[in-house]
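In the form predicted on its own, a lone chain appears below as structure tokens.
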Amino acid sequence: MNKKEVHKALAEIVGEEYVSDSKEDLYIYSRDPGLAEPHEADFVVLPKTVEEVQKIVQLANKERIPVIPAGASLSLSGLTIPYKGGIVIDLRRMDKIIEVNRRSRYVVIEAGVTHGKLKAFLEEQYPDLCHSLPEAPPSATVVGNLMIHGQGHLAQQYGFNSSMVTGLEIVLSSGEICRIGSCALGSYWFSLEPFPIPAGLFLGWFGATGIVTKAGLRLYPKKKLRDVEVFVVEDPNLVPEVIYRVTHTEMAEDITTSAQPYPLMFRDIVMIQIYITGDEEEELEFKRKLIWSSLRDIINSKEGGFMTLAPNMKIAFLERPMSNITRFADVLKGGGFVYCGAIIPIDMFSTALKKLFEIASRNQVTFSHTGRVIGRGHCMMFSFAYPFNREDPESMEKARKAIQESYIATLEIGGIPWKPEPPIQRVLLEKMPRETAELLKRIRSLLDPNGIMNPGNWSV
């Protein structure tokens, strides 16, 4: 089948407004706002439903032809760039809010589903519920971030946002349709468990095995009240110690950790954003009293205290997602911004950021770090970020190299790096035990027989 017959066939799929192969379209999908090399697509297909996903796999299947569902494609990673051409799945109009269960507390919801659209939905709807959001552009999908082990204002109590999910409706390479969790059996997406849990088949690996259509997920408690307290110390050795009182007082809702150069009051020290929730201001002044009493020496010695903030920063500190962020990061004023994500064991934080001053030193970029608790301190999301000036190649290559050995530190001190680009994603397939990678491979091979689905990624 040419060209012409292809895209005569998805038009008769998903009708001719929504494909294209237009030089402009094709440019948008062909890259991402990270620093990753872009490839052009041949089409892109904007489906409406999982039985048009379905027909699309099905012809590329046939056709031998690569298929890269994509998102929001805001992973800065390249994710859903397509490496080896083919047709890319925008799936923005499966759009759906699907079902909320009140009192089971979940949501059922499309593959095209934004952070922004649920939580405007859940703050008119169900006031009192709410889910785990990222920091990250209201316009990142909720699945997207399911997909790649993201992470939110929930995880120091709950884990990751693909921890958090309750079943899935999945594409498989061959067009069939597949669901997993309780949605299997009946109505009802309540859990995975206690079946066997094949959802570790899908979420982690990029679209490389399946294409999820539709997501369950836990939805929360919005308690009426929210305050933060940041506590800064100079000496980052202190945080591991820091975060570990706080976490064991089993207080907070989400603890966060920054440090940058710029603007210079936030220079040579760290500061740790506890954030408590309530209904009453008694609650939060109970929550307050035991974690300010667990940091009582560290106060005492002088080593670490409170920070008085202004009510215009508090504002900022409690947005959600914090927009503060992203104006911090883009300090060349040049539009590029990329990180490392580091899932490192939390004891291991002063190192990383040891490295972080490094690795900027000698390429030469500034930097900054955020990083969020995950868990009760299980672990914790330690990023090692660099902007750049797009119109600067020089900066741009600054960048890059510096990333680069990010990826590489993250290994060197015990972590795992977060949604790692294909170079890297090589990298740990090449650190990680034979027999392990042996089995990736064939778990690949068996979903995905053809190499079609968002070839580049996760191959061993």
Partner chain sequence: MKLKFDKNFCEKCTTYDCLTKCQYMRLDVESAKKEIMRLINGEETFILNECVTCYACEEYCKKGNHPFYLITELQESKGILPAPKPIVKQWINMAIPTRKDTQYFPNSREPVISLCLFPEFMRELRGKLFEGVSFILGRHFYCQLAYLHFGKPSVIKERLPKIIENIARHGFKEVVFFHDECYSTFTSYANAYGIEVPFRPVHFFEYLYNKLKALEDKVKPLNVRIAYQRNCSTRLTPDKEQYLDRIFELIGVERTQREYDKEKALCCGGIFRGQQRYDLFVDVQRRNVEDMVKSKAEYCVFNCPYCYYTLAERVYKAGIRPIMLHQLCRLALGETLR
Contents of the next structure:
Amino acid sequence: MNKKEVHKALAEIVGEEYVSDSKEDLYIYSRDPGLAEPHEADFVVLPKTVEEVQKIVQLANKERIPVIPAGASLSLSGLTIPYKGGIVIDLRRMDKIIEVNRRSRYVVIEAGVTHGKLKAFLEEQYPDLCHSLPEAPPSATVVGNLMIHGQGHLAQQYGFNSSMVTGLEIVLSSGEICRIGSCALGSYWFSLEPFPIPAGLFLGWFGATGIVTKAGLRLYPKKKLRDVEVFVVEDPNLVPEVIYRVTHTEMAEDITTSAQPYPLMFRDIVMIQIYITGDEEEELEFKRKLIWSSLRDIINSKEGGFMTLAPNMKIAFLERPMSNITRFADVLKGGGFVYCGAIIPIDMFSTALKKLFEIASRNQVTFSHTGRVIGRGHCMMFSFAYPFNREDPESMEKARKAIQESYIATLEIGGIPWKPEPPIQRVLLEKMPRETAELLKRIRSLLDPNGIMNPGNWSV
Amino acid sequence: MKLKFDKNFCEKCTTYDCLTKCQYMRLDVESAKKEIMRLINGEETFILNECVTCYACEEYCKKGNHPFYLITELQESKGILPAPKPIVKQWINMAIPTRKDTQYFPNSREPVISLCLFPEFMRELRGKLFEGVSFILGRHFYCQLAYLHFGKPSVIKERLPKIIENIARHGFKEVVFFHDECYSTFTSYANAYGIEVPFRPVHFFEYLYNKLKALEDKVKPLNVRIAYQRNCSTRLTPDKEQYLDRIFELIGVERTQREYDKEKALCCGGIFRGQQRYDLFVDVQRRNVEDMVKSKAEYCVFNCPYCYYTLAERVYKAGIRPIMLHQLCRLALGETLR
Amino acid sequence: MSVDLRNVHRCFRCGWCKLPSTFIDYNCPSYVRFHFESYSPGGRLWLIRAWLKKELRWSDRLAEILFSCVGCRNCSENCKMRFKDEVTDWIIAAKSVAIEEGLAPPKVREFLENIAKFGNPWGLPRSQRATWISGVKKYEGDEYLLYLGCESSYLEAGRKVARNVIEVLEAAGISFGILGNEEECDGNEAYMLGEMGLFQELAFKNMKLFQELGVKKVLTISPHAYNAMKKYPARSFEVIHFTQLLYELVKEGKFRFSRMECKVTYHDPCFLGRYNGIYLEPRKILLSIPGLKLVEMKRTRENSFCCGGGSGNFVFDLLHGMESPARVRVREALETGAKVLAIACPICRCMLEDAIKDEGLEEEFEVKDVAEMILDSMKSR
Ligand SMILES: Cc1cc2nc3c(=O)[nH]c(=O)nc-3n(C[C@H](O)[C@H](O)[C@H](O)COP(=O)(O)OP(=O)(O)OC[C@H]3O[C@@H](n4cnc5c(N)ncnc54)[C@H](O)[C@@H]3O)c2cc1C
Ligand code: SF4
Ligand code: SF4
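Given the form predicted on its own above, I would also like to look at the protein as it appears in the form predicted together with the partner chain.
So here's everything in the complex, that chain up top.
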């Protein structure tokens, strides 16, 4: 098929209005807000149904055209860039919230549902339930987040968002529709286990093994009240111990860390944000007290203490998602930032922080660190973030260098770069034992023999 | 810069009010005498560790001596930190001017109000009471007195001359201080250390009172009962409260009789929390608010924004409306608040 | 408007701006209609930048992307950056460049040329502006000048609103007059389309006429006129939207309402709401009608979803189609179970009435303006 014929075929599938090869649309879908080099797509399509996705993939597979599933393209590491051209499938027209099972606490959503929409929907219809909300802009999709092993505000209690999945519907590269979990056997979407096909064949693969069209996701109790206590230390070596003690209390909801040079009151200290929730004031107070007393001897040694938060600061910390994180993109008045999220053992916190300071000063860039505890101290996401100015090539180059060095630093300290950009994915594949890389490769070619699914990702 | 502390006063003292009246430590006359002497001689004493820095002993001492300033000097010289190190660091860094801070306000004219680090009140100091005023504010004008809470008077002494110079450069004869702590810095603290202040510090109460007086015909008495939350630096300059009581009279509010007012006022608790005395913080707030409720106050009036931020929520939950003094005055003039 | 298009690169394309503050659903009408990221506020800003930097050439698609922004200001309301207020202005400024360079699509050009030549966007004769009204006196030193605007002069839906407002004013014994065929376009759409020269000319003409007539208070039917006149430089008269005055009259007890059991939902027009912060008055009027039950749509007040008629689209309607904002809005209104969709803007009335027809919902419910609701209640005794 020539391009014109492909266009026509796509238009027959999704309707003329929802396919485009105009240079304006290709311009937008050939890049993301991060720093990865743009690559032009051939088409952008906006399917509305699973069947449409299925037909698009069948067509692409027959014609050996790459397909790139995309949500809001906000992962900031070039994961939806069509490195080999092809069809970008923007899934955001598929945004139905299909079902909530309140008693079994799960929701079934289509691929394009945004975090914002799910949050708002639950607040309105099921105010005592919530999903684990990341700090990404609310326009980001839930499924996009699952495909990169994202983490939200319930990570400390319940782990990575991808471990909250209760079922998946996937369009395979062959165009076949496949369901895994309880939804494959009946109408309930309550659990993946003990189904023999692991969700790991798809989650974390950046769309390189299939396109998720529906996902079941665990919901969790949402308490009426939420508050935050911020513990500060000067010595980063204390952070793992603080986290250890607070997680031991099992009283905290989210636990996050931050370190940044500005404003000056945040300089040379590390802040540990400890969120607590409760249905009543007493419950909050009870949790607060236990957390305070778990840290009492660190306080008495004068090495750490709880900040008194001005009202505007508190509001900023309690906002969900925190817009301050997005606002970091405007630090250099230049519309951008990039970050390397390192998944590290908590013990490595101060080493990572030291690396961040070194990288920032070596490259003369300003920076920010935010981190999030995952599981009861089982590991954490440690971000190295650098802003840049789109109009200033030098600042972009500096940020690019700093981010590369951060990925390398992550590997040096034994961490795993989270949602790495394709060149770093290749570094990882090279670094891991040959057998492991080979296994990944075999899985990939089993699921995508023609290499059409988001090519450039997870391939050598 | 040396603290003017006259030990003769203490030697001749018979009541030792400074320590016997302390609400956070229990001392009788005998032990108070012993401890104050230790302080004077620069010896170790539990006072230095247990002082919660409420400032009140400055008010209790009727001889005009400076027991609290002395305590802070000794805390610093002995390296006793009332709060954890990172908290102290945050406070110290917070007030360092950055490029964004304005150093000079070329268009400001008297009457001028210094807003300290509370820019949010620019929007609030509006209406008839504030017609024609100019503002100065920001880190170049921050009085620094809060370091008394953190055993760091040296920071105050180091930075204050520059702050005074920044204000003086404008050539004002008088400057109205919105934040009580600033006023007390340029009066009580400056006096105690012999620091010269080349303008007349005017307390916000005095300003408000004079304005209200001039607008007396427009004042509609509010006829409400209020509890007044005294802030810590009030202890350094209690005399200005004469204006406060006259303001209350003018706008027709009744300052309720309660256990924890005047000399026995309780701290808002904010500093206790910062010093990590969490139980004390909770207890003091509870007692304070219960006392307000008992006195049948309808409003709790604050003059210090920091007290407001710390206590307002708890007050509100107890069914009392928290309000800043200037807001209350504006209500009395029939103005609507945002 | 003083914005610097050189700052447009500050947009991160993070997409907060396409949602309302509640996040309940997409709220940029143009994105809702087309669903390509290119039609979202951020995508649009990125394309503006690419075009200005000559990375992209002007095209019909780019024209559609730019001019299908209805200027509803949801993006400025919800962008989280310090420059949020400039977001809508950047888009207007880009339209300005396109117009200056003669690149605007023919429909847009025609729209503006008609305003310049005929004082209305359809190019209809000036002599027809007020012929449909009878029995309303011309302004001669009355308390209010009732300014109808093009939409209430030429569109049937707009005329309905004007008639209702006039009837209410008369019932309340308000002293007012109209300009008749001498009325000139208010210039709001010229401004929103970036034709600043035309806007200034219209502002000047109107102010001159008002001054000559000694007008002190202008009462507008359309929020668009209200918004435009608020921007007139060195304005010597007060501008009041009809809902503001009617609310005052309600408070003064000028109307004798009788009970009217009915469920109503109210649609906030962008130029009253987000642009001018008027949310309360229309609602208070409705709520003062005994028996009336006001139910809110899921996107309301600051988060109201635009009818899609702004920035000239009530005429050239680049957003028409199954997913046009007006049709989406009507479906949302229907969900509330209301029988009446109350509006306060003639353009909204026109867009939403058409959408109800397109959706085949004429039997389900109807659009009424706030003045009409007052009349209904007064008559239903
Ligand atoms: C300011 C900011 C803060 C952030 N904070 C967080 C945070 O706290 N936690 C966090 O986890 N993330 C965070 N992120 C990263 C990211 O934005 C989120 O994880 C987001 O949910 C990803 O969704 P998306 O729609 O942007 O996905 P996209 O970037 O569009 O997609 C991500 C990957 O998944 C693939 N993909 C998307 N949809 C499908 C599908 N249906 N089937 C198969 N593959 C698919 C894409 O090809 C791509 O490889 C943040 C980002 C920003 C900009
Ligand atoms: S306009 Fe603001 S909210 Fe919208 S994409 Fe740009 S930066 Fe983000
Ligand atoms: S003004 Fe309205 S239509 Fe235009 S970009 Fe913003 S939200 Fe979309």
